[in-house]
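Next up: a single chain in structure tokens, the form predicted alone.
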Amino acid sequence: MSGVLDSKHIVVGVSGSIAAYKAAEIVSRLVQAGAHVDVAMTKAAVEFITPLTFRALTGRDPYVDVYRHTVAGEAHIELARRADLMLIAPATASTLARLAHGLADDFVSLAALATAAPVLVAPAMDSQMWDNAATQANKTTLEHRGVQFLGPVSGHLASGRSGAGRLMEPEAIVDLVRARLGKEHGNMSGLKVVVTAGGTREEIDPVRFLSNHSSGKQGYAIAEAARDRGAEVTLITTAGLATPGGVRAVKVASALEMLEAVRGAAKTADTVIMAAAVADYRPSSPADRKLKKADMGDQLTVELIENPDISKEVTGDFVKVVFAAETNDLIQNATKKLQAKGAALIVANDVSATDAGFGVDDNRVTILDAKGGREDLPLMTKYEVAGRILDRVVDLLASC
């Protein structure tokens, strides 16, 4: 399965700030998702990262000299006209300046002003340059323009001081490369996808609680799939995980949280894609206080009950997906629980397996849908049984 950036021509633009060694990884995260990258630097750039780097990292020769560069035609013009979309990183309060004044006189703000594709900055400077009217000036200019501003964040900065103006981690920064192109190439522009994930925590006390042996990796992966398709994706998760970039998350602990979380974002939503692992029951009356041993004696009791089942009751003008996680019986069960829950189709996997389901990177599945059809997955990665499940909804969407 391809993925959104796979054979997307991209230029990444660096200028000359200190961060310009985390474009190295920027690029290279880009080339490893199937990207073709050309690089652009200003002479500032060259300062602080060589181009033989960047040549290193996708085998091509980065545009830095505007007047020795030699190319068929213009050199900027090919570097704009081939362009995907063309990310600045980092992007410094001169570059900024230079992009809302028209200024081209290097290859980055000439590819800047030449494209035609979205253009995303990522700057980096410090706090005092960053809230300088100037360049909060520049900046509203670029964002009327659609310029994208991915950051910066509050972090510790060169200066040795902490505040705005750090640039966004390479990870992140390739999230919402992601997340942009997905909204101009993807099969889910403009849909509105909700996804559930991780094992709910039941309190005992407050530290204690009952809950099991979801990740949560399956979720994300469905949210991260959907966001790289263009959908504006909703996670509700008990998970730990980081938040992929371009991905609204909220946080939550318990079922009952989770059922009010999932009805709110379920009212506008155009797919319900329920892959957390709920409790079935919770503690009737969670202590307030930490129950101490000394005071339970041998044995402790703690009395149960249902809790409500979040894919059921949980209706709408929206296609339905929910999971069956079963160490036994895996189509007969997850059967039942598709006519049971009113869904459109029902994941099933065998979480007894070692090689896959919880807490693991792959996942083997069988989809079931409402017309009692079936297709049976062999192991990939979670990502791959993502893009398989949104195929179906995307039909189903179109067939509605």
Ligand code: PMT
Second form
Amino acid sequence: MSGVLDSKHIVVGVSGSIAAYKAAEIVSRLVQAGAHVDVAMTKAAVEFITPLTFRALTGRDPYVDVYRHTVAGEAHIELARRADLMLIAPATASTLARLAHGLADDFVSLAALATAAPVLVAPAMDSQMWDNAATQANKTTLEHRGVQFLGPVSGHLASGRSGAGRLMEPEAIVDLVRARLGKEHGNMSGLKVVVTAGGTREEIDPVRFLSNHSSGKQGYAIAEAARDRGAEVTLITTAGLATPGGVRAVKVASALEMLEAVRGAAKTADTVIMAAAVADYRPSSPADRKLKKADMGDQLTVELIENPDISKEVTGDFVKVVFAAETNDLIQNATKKLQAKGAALIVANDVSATDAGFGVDDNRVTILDAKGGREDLPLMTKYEVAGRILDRVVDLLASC
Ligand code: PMT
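What I would like now is the form predicted in complex with this ligand, since the data block earlier showed the form predicted alone; can you produce it?
Below, the chain from earlier opens the complete complex, with every other chain and molecule after it.
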């Protein structure tokens, strides 16, 4: 997954916490996504993790000792000037205090003070230090100045206690960096995007349900790609996948629950993209207790009634994108659905393929539009498919 981080200059400030080792993973993920990463370290950070680790990960010399750095001239000004974003992870109580008071006695605080780029901080400390009035006041001060806090989260702390103060997981931090860069530079900044994902579950009884093979991966990829372009994303999902950072997830199970959630979210949406595999039918009277085999005999008949068609029921002033999952006559069937559902675009998906469609990371789709246009896409990642769909949505919104 690249895109928003490609060729961006990110300064990662590392301060002295036991969580400093996680900064290596954060830096590695940023570099793998195409970012140019410069690491600035406090002296305390060097006690926890060596500059060599970051040099190996970034191919660049970390900024450590203000008075002995080998770059001629004002290294911190140069570092701060070329940053598209500065992330301080982990940010200790002491580093937050230095930032709040404008102190500039190490490369981390110097760069934060000198940069015009967005500054994001991911605190890590014991819960009592985090709850301390001084830390909370520093947080308020920094937030007023536009510094974005990523966590901390609650969980196990190095002190052995449990509580708020744990560094957010590296993957979530990188997701929020993507979201912030998207807001600064993305072509969907300020747009509201609603995405549905996963197969609905229609209850037969409290332990059994009817569903389908949708994993939710295509819907999640759309949510991530829209977030990376700066959109405010609501993901209405039945899937158990981890919620992407910077995305609002609404968990639902059945088609009826999904309908209610989409109806609510669509009111303010610029686009609604329906990648979910919604069951066309549900059991007409689900049992409120587990059905016993002994009571059912050797045949069970479950009566089904039709579910509402979410893609038809939810209308409004937004660009509607639907999917068509087909095993035969892909284009004919998708064209009929495009018209019947009043959509601007339909993404036709041959789900009989083994390398695309349900469950896998790749997809091969054809995008049809309401004006008769057709775009056949080769096999690509679901994130790349998402990008191609969003390109079309952006064009449609621009022409509205
Ligand atoms: O989740 P993955 O494992 O990544 O797989 C991705 C996918 C194959 C599920 C996805 O790419 C896809 O094709 N989703 C649509 C699946 C589907 O239900 O297609 P359909 O042809 O039955 O429905 C057409 C459209 O109407 C869909 O946008 C669907 O969300 C919508 N629909 C269908 C029935 C219903 N009652 N209400 C609806 O809104």
